[in-house]
Each structure stands twice: as C-alpha cells, then as structure tokens.
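Single chain ahead, written as structure tokens, the form predicted on its own.
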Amino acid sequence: MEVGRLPISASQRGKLIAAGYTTLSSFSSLSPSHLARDLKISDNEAAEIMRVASHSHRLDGSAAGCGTVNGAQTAWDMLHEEEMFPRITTSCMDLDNILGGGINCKEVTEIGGVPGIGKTQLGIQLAINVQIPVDYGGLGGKAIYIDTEGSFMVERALQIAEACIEDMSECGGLLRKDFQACQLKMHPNNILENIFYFRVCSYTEQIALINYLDKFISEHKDVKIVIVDSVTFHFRQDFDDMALRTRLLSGMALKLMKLAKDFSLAVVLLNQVTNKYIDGSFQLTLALGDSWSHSCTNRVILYWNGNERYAYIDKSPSLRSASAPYSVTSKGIRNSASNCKRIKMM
C-alpha cells in the first residue's frame, strides 16, 4: 500500500514522502522514536501514524488475499507478448535498429547525455510518436510528460507534430480514404491535447506526482509512455543526507518499474551527466551514482563524435552494445545527415 493512501493528515503524508517513506513496508520495521526523529514530530504522533499504517496494511492484505501469488505467466507467453507488442519509434531508423525497433513498453529506459545533445528533443519526439495510429505500426496512445527543468517547448512540440503527420502522408501505407480519416484524428492540435504535461518544482512534488500516476493512468488507460525530463534535476541540489537521497530514488525507481509493468507502457527517464574520478582522471558519467544505474532496464548514452551525435546502448538485458548516429533537425529526430548522404550515393 502507498503512503499517499493512508488515512492520515496531508501534512503527515507529505512529511513521510519527503523523508523517503513512500510505501508502508519502507517504515514497518522502524521504532516510533526512529520515525519521529526522521519526520521531526513527537513520539506519540509517530506511534499513531504507525498504528494507522499497521491497521491499513492488514486490511490491504486481507483484501488482496493470495492474489499476488497467483497469475503466473510462462516464459513462452512473455516472449510472444514481447514480439507482438509494437515499439515506439524514435523517427531515426539507425537508432531504432540498435533499440530493437524502438523504445520498448513494459520497460524503464534511461537516456542521458551532455547539455545540447538532444535529450529533450528525443523526449518530445517520443511523446508525439506514441500517438501514431496502430494501422501505421504505432500504439495510438497518449503521453505523460513530467518537466522538472522547464525545458519542454510547446512550439517545438507543434513543429514535430506537423512533421510526424507529414511523414505519415508520405508513407502511403493505407488507402486514401483511410488516411483522410486518420488525418482528422492526427491533427497537430489533437496531438498536443494528447500530451499530459506536469511541471514539478521540487523533489517532493516529483515523488508525490509519481506516486499519483497509477491513479491518473487508471483514469486515462490510453497513456502508453511516461517521460521524466529530467529525473536528475531536483536530486542534485539541497541534499546533505545522501542516504535519504538514495532511499528516495530507490522508491521512485521501483514505482516507475511497477507502472511500466502494470500498465504495459514505456517509461523514459532523461538524465544529466557528472564528472567521476576513474583510473586517475575525471570522466563524464551519468548522474545519480552507481546504485541508480541498476534502477533502469535499458541505459542509452548520447554523445558527440566530432560534429555528429551518437547514441550508445550502455546497458540492456536484451540488446547488444551498439552505437548509431542521429540528427536533431527542424522536423525532430532523424537519421544523421552523413548517413542519408551515404544512402543516396548507394
């Protein structure tokens, strides 16, 4: 059971979340005095919170029964499901190829890189491409875009949406009458209406929102991607207690993994870079530390190679390590200019 559903005051729930206690199990083994110290409240108030939590946990367990043990799925069914489920294209064929066809649903994919490499551009591209109709090989879904930095540009989203419709018109995969019906649905204004935008200004807001997403997605079942841009921003400042930060990040990562699995959607986390001292020198690495690197299913690093942008599969249980060039154009993410020239020459 989530802390956000406990029948306690809003201020008490806020203190629990801010201290890193997002689920009942995260503080079930603590003493009231320990919880009181973490929340900066009296021992009596902490004891009452734990009493309510214990009672709610028993009720939740009784209602669930043995349901969590049931519902086993065979590995064959899992493989068939993965093969049948379409991926979200990045609009760059080379990048899609190393990703096995695009961004996979039911997984958490972390994409990180230096400023200006195109992380936000890729995030906006995915928020639009997830809406490509099923008849065109898309998911026909909607997107949630969580903006922690204020970097989302609605004008840019409109520009990429217009380019997406233009690409579909050139595809010619359907009869003209079908495309005309699709064109009405895929109007740029409609595409923007299908992106649910949340602006968060602190780590407590970020955690509270992610804890609320299961309820929101239950009410908007056609959401097929959640993008956090960036997952890092509010966790790189004002943190003297690194143990608290690790606990908060761990709880958030588990919540996002559960969302991806329960709702069969893609979670994309955009990350920043930092300097790390490795083998006698400082090297660029993705932020949030080594423990965070295990929180995602796939990790993609974006980097510069001369004047050209590249994406590298740094970690994945199913994809081999590989690199691919890509470009950020007026139409959005596309194949690299040099690769397009090579294709034309062939």
Contents of the next structure:
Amino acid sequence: MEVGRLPISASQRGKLIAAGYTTLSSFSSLSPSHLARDLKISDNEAAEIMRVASHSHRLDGSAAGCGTVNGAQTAWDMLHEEEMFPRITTSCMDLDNILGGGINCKEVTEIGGVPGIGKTQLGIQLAINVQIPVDYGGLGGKAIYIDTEGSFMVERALQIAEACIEDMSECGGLLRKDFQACQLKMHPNNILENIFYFRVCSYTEQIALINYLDKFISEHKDVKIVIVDSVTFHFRQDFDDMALRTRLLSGMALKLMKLAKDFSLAVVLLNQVTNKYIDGSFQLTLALGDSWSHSCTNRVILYWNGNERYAYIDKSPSLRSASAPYSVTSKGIRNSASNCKRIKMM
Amino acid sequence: MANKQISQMGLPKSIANVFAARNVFTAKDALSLTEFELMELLDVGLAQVTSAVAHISEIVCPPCQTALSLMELRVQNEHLAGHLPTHMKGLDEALCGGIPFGVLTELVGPAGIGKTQFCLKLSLLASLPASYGGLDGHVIYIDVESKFSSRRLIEIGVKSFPEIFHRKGMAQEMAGRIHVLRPASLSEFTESLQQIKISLLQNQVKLLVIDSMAALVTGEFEHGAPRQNTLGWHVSFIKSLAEFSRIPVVVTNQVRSQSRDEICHYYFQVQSWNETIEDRTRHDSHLVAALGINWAHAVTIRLVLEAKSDQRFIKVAKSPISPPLAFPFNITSSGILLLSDDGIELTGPDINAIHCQGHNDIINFGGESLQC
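If the structure you just shared is the form predicted on its own, then what does the corresponding form predicted in complex with the partner chain look like?
Every component of the complex follows; first up is the chain already shown.
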C-alpha cells in the first residue's frame, strides 16, 4: 500500500516521501523513535503515523490474505436480517403493497412530487406511524423531522395522531387485554413528544445537522426514522457553484446512508420537482439534477392521474415499478376513495 | 448561525488557529469542504479534522424541539394560537383559525377577481384592536401594482365595523397603522425588504402583504427561465422574515395563459399525455399561476380565487391542514364575503385549475342584499 493513501496530513506525507518511505512496508518495521529521527518530527507524531499505518495495513492485509473479508456480510444473513425488521406502514394499503409492505428500514427513500400533492402529509404520517407499538405490528420507535421549508404544522400532526390512535383502538377491540395498557401509553401528546423537530434555515445548518445526527441518534437509540422535508429547498436557492452543490449533496447522501445502516433506521427525503427540457418538450422531473438521482436507494414519485393521487416507484433495487392510488383525508394518508370497498371488507 | 466564527466555538487553540490561518473563518466555509479537502488545506490528520468538524457541526446545528413543546409554545405565547382570522367563518374553520403566522400564504387569481380586496380586508383586520378579533398591530403593505386604495380601506372598515369607525379619530388611527411601500423595480423591492427586516423588530408589525410578487418580475423579464432564479433569494428571505418575526405573510400572484406544449408531465406518463393534448384543445382558456413551480413549492398555503359559471370561488388549493375546499364568495361594499360557510370538496385537477369565465358580469357594487 502506498503512503499516498494514508489518512495523514499533507506535510507528514511529504516528509515520509522525502525520507524515502514510499510504501507502508518500507517503514512498518521501524520503531517510532527511529522514524521520528529520520523525519525530524516529534516522537508523538511518529507514533501517531505508525498507529495509522498499522491500522491501514491490517485492513489491507486481511482483504488480501484470508478468504472471508472483514466487515462483509453474506447475502443469506442479509436476507434474514431484512425479514427481522418490520416496515413502516404508510396507512394506505395500496401504497404499502407496491412498497413491499411499507418504508424499509436501513434504506434511503426519496419521495417527490408537485406542490400540494401531499409530500409533507406523507412525511408527518410516517413520523406518527413509526410510533405504532410493536403489539400492533409497528416499530414503537421515535422520529426525527428535519424541516427546511417551515411547512410542518403541529395542528395537522395532532389531527393525524388522533386518527391513528382511533384506528388502533378499533382493531384493538380484538385484543382487548393489551388494549388497556396501550391506550394509556398512546396519548396524542405522547406521540407529539416523540417527534424530534429541527428547523433548518440554511444549507450550512443542514449539513451541520446531518453531521450531528450521528451523535444525537446514539443518545436516542429508539429513533427509527429520519425525515427531511425537503432536502431541496436550501440547495435550490442562492447557489452559483453547481459543482460545489453536487459535491455537498453527495456527501450528505453518503452520511445519511451510513446513518440508515448503522442505526437500522429509515431515511425519507422529500424532494421538489422541476421542469426539464427533454426532446423538444418540457417534462417534470425531481429536482437536484442527474447525479443526485443516483444517491437514493428508492425513489417514489407522487403525481396526479386524472382525479386521483398516485404514487409511482421510479427506482428501486428490489421492487418492480408499479403505481398505486392514495388519498389525503382529514385523518391523514389513506386508501383512495374509489377503493373504499376494500377497506370495508377488512 | 451559519456565519458563526470558528474562533469563538471553543475548539482547541492549536486547531482554531490553523483554521484562521487558512482563511476558513466561518462555519459555512468549513462545512462547504469535504473532510479530505480540509485535511489538504489545513495540513492536519484525519482524526483531528473529523473531531473539529463534529464540534463545529454540533454548535451550528439548530436546537431540537419536540412537536409537543412546539405546540405548547404556540398556545402559550401567541394570540389565537398563531392565526389571523379572516372573519370568513368557513375559511377560518378550514385553516384552523385563519391565516397562520410564520409561513407564506399566497393568493392567486385572474385580474379583477378580488385579490387586492382580500389583502385590504386582511390589513384592516390585523390593525383592529384585539377585542374585535384583530391583532392590534401595524401592517406593512408592499404595493407593487399601485392598487392600494385608502378610500376603499376606510369604506370596508366603516361598513364591517361601524362601531369602531364611527368613533372619532379611530379611522385615522386604524389607517395610520398601515404603512404602504411602493417599490418601482426589483432592486428597490430588495432594498425595502432589507429595511423591513429591521423595522419588524422595532415596531409592532403584525402582518406583511406583498401585492403582487409576480408584477415585480414580469416587468423585468420576458422569458420564463430567468424568472425563477431571480426570485430565489427573495423566496428564502421572505420565508425567514415570516419565520423569525412569527407574523403572517400574504403574497399575491398573477395568472398567465399556458400554451399547450408547456403542459408538463413525468416521462412515465407519456400515454396519458397524448390524451390530455386532445383534452386541452377543447378548452379555450387555460390559466396557470404566473410564478413557476419553484415558487409554488415555497408557499405553504395557496388560495385560488376564480370565477366559474357566473360565480366567484375561493379555493384552498394547497394547505397542510385543510382538505381542498371551495367557497363561493362575493365582493360587497364591506369587502369580501363568503356566500356559504360550507365548502365544496374538490378532487383531481380541479384543485389547481384556475377558471376565469365571465366574472365581469357578476361584479356587484351595491351588494347589500347578498349579505346573508
């Protein structure tokens, strides 16, 4: 392994190369004091370089040496793990069906659509549904809601929370025993208390917050969903340097993906739409450009189809592309009105 | 917070000095670079950069609130839980009490439908004493199209709140609370926005009205494309004004007719696209809001004012709290009035469509008889 790939400062790297140490193996057998003398640096600094080098060396060696790779997971284990995690329901059966049961944990899902289609509604609904107790087939987790647009409405969250509890007590009639206990626990105020709300006012704050989430979530382990509403807003205003924008966005996407993996939680990014000129006509696409569209695992587009709202799976590694109707009611996201019969049959 | 100085964040002295020496002064500078770029620039190890970035991030990132504490704060601190009642019962109910504080509310509609009338009424309501359901505050009215009429304002006041306006001096006091600005160009508008930011903190301003946002840019640009970008800064500035002073902001928007090839769909909707083309040829007029999709994303509540089959309607087209409802209304000498408090629920494309059919016939100046 080359010295150039070590995560050390540029001047230290320069000193190493100037002293003739171009590969790791060339100095890994030296003592720190020897290295310090050669490079004319302090003993502490030399010890630090040795520590970093031996760490990288070990990773490098294990990859080449043994048959199994450190940190890897077999596909069979992954399948097993995937089945263990319940999905977060959207409260709309048809939408859940095309999503394979709901929003998946450990994945980044992007949801976009025209203004007024119900992106924020879906966001609030998910923040509440993640709290459905395990007894009712939910996750019993908490939610982080990152609001960049100021569109989160507490009044609306309260409405949806009340409707959610109502629905649960209806199906709780069958399991009367645990219902009593659950009712105590599930008060609308408790639901609101479990939504951690951050109001972000600039893209710097947005990046800072996403850096900080790592620490925040390790203090609040039961957070099971992170919703960003919307990921676009600050990146769409006052940006002249598009290359910088792309770089910052992809850095942010990587951090979010890492969060999703490390803490097995769902990340939902809401995105706006924009007009794009393709083949002589304007088309609607999600904002932030082509390189951004690679950064999410799943992509769902909400759109109007005649009189109904539809969701379309635009991109997913495991789901086939399909569309399903849904509607936004006073209770929140529900099945489309024309499919009402199906609800009654249940 | 984004421009907070790194030197004041309590980082270890040695690393803080390195940041300063490399011209990385603010959090914005530091967080706009990746960790590896920072390593190169500052000439320090990865571990130090990571911990410094984590430290900066923690200080810059906004405070965490729970939704519950948010709600309790609003109920405690704000009159009417943060809403400006429009005194139109049906609409107030749909919007949970009126025009909410802290967000943008947009009025869209064809010329002469009553957008300015709506704004005048709201200005009046915000300046009224709290005992009459007002906010008892000052109003800043940015009148781009020079349509503000003091005479009409007083008329609405006298007709709808005679008990206040017939008291001596009250009309003067109420009207004295409304400050009208008339910027002639976008740059003047930008300037006055910045002044407003200061005066919002000093005075008891309880409402900001901008009539209209579209006129500012349609005057300056012919093409659709640059329009969105020019407003980018204004959109986020106005939003942050609303947020930090916690006042309602009402903005009007004009309409323009949409040509057929501009109708937008997603690529996977190709089939239905052909159908809609046939559809559209049958309609002679097809109106859309003058400011584009980027602007539409930025407003939290969109109210569409339209005329359909000899009747005017006010529609809640976009709102996080209300279902899409339409209320018939009329404009009388006492201002805009709903004819019915029961909204008609809308579905599908009707929600966003802007109809404009012969509303000129139904303007009713002596509409006393219609006040029911």
